[in-house]
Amino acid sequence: MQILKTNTTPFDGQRPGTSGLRKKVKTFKQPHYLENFVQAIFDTQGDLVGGTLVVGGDGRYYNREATQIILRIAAANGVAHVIVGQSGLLSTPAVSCVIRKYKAHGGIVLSASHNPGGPDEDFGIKFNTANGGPAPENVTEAIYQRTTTINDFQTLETTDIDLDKIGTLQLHEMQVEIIDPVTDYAELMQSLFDFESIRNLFESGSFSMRFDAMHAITGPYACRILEEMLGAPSGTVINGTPLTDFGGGHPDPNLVHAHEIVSMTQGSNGIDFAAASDGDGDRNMVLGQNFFVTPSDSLAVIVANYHLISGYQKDKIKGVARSMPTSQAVDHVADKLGIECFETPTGWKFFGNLLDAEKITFCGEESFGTGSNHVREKDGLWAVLFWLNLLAVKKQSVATIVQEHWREFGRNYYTRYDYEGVNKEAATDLMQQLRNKLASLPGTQIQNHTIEYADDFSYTDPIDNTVSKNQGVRIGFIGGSRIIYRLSGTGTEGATLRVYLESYEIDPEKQQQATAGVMTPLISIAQELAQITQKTGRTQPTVIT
């Protein structure tokens, strides 16, 4: 088995975004494209030489081929031990779990998260560090800089190995351990939640649930935990078989793309509880009968009720964190609990330092991501199990739990407008025009709303003092309303302009209004301030969540 050194040249545009390097499959399948990026990881992460690496992905198109390429490059670069999920599969939170459990030196995750999959769709790769979390910016920048100068990569001249058989084999001098992708993660969930109480909930016969795995990676995890371990009726998990193209669907658990599970909750015969997860298993959507729980509210409810969950009772909650565009619902809970609430840029990697320094216990993003200190990734199925445990303890409906929460803490009406595939130059110009007028906005009035503050969010990490600038434009109004504009870094074509709208209501008599009606004035203001139609040509968003 011979090590080959292959000459190569750099590719433009291999800088990772907020969640790794994402491009079309056809881009990744170019000769040397994936190899260059993987070699850059090994060239910059010295601990991997002689160390342990975890590899796995969400099973989308090109996952198997990419896994084989990574294993050959890892062996040629002196990695001693690779732990890989059977068939090359591991959910993103499971990768974090395995890294932490076996004290690996890092992990490579193959996923484009909630983006579509298939030969003409998206693929992605990211590196997770030894804490189990996404690489911080100094690491991703080092990897990127290496891709700009790379002139060769090392690999093995060998055939593909059998990824479908659990066990251990040798690849050159590297041990390859193929594991059941679910077992370690399921054991971790059992240590956090009261499985007996949840099992009793299902056995009561008066509780109905469906979980939509969206033909993505969470299917095997949900089937094992919900149906086998917790006794949920067979068929509770729908779309549970992972497919390389996610069954032709868009594996994003929101009200638009997960419409099948949403419809099951509607009407007088709607099911009591429904949930969905995304392509790589790190996002979640939670629903009750005729009731949608916004991700921001979900985080706030979780933090307010943490003391009811066995795995979190032994330690006092340390703090919480949310991404800047996430609603301020959890801020009100943190105030009452007397704990610190950190506001970070978008991107789960910004929570890692806070978790490692034990500054926070829970964290979340408005983009359907919630998590805790059990791993260093957002975790979709964990959030679903938290809600199941909460339902079992409180013996109330989802709607009742959330509405009682509003009465105590106030309601943060919240929505997000996504304008996808916008011309990049037009989107960049829109953001720059907003930045140019920020200094003149405070104290001015627009459509009967007085602007209290206006800034371009900048974050100084309280642990390592790194600074992240230009993280999104914030427009705050007297009374607690906010509009936030941000360009997303998770797409692969054009630009995605995200506009976040938030309005706070403390009066219980006004907390049952339709979100769309409450947001109408803010939507008009947001369009006027940024001149969205004039700049982008779009009169309507692509997706509203």
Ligand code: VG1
Given for the second form:
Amino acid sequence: MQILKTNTTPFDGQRPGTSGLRKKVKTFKQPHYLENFVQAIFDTQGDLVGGTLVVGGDGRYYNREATQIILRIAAANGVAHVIVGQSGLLSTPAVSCVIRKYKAHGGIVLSASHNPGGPDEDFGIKFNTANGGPAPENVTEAIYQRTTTINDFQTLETTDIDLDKIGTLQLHEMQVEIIDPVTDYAELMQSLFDFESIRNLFESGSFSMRFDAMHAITGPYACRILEEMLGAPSGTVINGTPLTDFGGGHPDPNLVHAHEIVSMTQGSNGIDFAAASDGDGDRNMVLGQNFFVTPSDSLAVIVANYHLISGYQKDKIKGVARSMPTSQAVDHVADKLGIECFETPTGWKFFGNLLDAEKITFCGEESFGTGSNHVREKDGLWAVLFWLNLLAVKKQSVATIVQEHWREFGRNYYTRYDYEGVNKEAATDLMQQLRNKLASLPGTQIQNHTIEYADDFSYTDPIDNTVSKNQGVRIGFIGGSRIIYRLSGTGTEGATLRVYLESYEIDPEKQQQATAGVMTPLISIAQELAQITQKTGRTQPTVIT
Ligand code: VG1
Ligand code: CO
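Structure of the form predicted together with the named molecule (previous: the form predicted alone):
Full complex below, order starting with the chain above.
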């Protein structure tokens, strides 16, 4: 086996976004496109040379080919040991778990998360550091800078290895260890939750559940943990076989894309508890009978009840964190518990420092992401198991748990409007116009609401003082309502404008209204302030969550 040095030229646009580098498969398949980016990782992350690397992906189209390419480049660059999931599979939280457990120096996740997969759809690659979390901005920026000057990459001249067989093999001087993708993760879950109580809940016969893996990576994890280890009836997991195109679906666990599972909870015979996860297994949606738990509420409920869960009750809770657009529901819980609540920019990478410094125990995002200090990624099945454990302990329905929570802490009505595939210039212009008028907004009245503050969110990391600017426009109203505007950093076509809306209701008499109705005035203000229709030509969003 020979190491080959191949000349290459830089590609434009290899700067990672909110969560890694995401492009159309066709872009990734261009000769040297993936190679350049991977070589840039090795060129900038010196610890990997002679070190251990974890590799795995969500099983989407091109996962296998990309894994082989990465292994050859890793071997040529002197990586000593690679841990790879069988068939090239590992969920995002499992990568984080494996990096931490085996003290690897980093990991490569092959995924475009909730974006569709297939030859004409999306692929992605993300680098995680030794703490198991997404690389912080200084690391992704260094990798990106390297891609702009790269002129060669190294690879091992060898045939493909058999990724399907668990075991250890040698690739030149590099040891390749192919592991079962589920075992380590399942053990971690078992250490956090009371499997006995959850098993009893399933065995009681009076509790029904479905988990929708959306033909993505969580299928094997959910089958093993829910059906095999916890005794849930077979058939509890639906769409459990990972497919390279996710069955043609959009593996995003929300009310629109996961409508199959949503409909199972509806009506008087609706199932008691339902959940879904996304392409790479880091997101979750939680539903009760005729009841949708917003991700922001889910985080708040988790924090308010952490003392009931065995893996968390031993240590006093540190603090909590939420991304800026996430509703302030968890802030009210933090207030009551007397713990700090951090507000970070969108993207899990901003939680890493807070978790490492033990400033927080739990964190979450409105975009169906919840997690804790057990790994350094958001974790879909973890959240589902947390809820299952809670249901087993509280012996109440999902709806009752959330409604009692609202009575105690108030309800943060919340909704998000996404305008996908908008013209890029139009979207940038809309944001710029908003930024231009921020200074003049405080104190002004619009449709009976008075603006209290208006700014472009800027974050100074409390641990390393890194400043991240322009993280979204925030408009706050007297009374606690908020409108937030930002452009997505994960899309691959045009621009996606996200508008996040929140309003707070402390009066229990008014906490049972339909969200859409409560939000109508704010939506109208959001339209007017940003001139959404005039600028984008859209009268309606593409997706409402
Ligand atoms: C979106 C979400 C963000 C999440 C990110 C990655 O980013 O809003 O909260 O962290 O996706 O999630 P953006 O920039 O498109 O708004 V995942 O499940 O794609 O790894
Ligand atoms: Co994801």
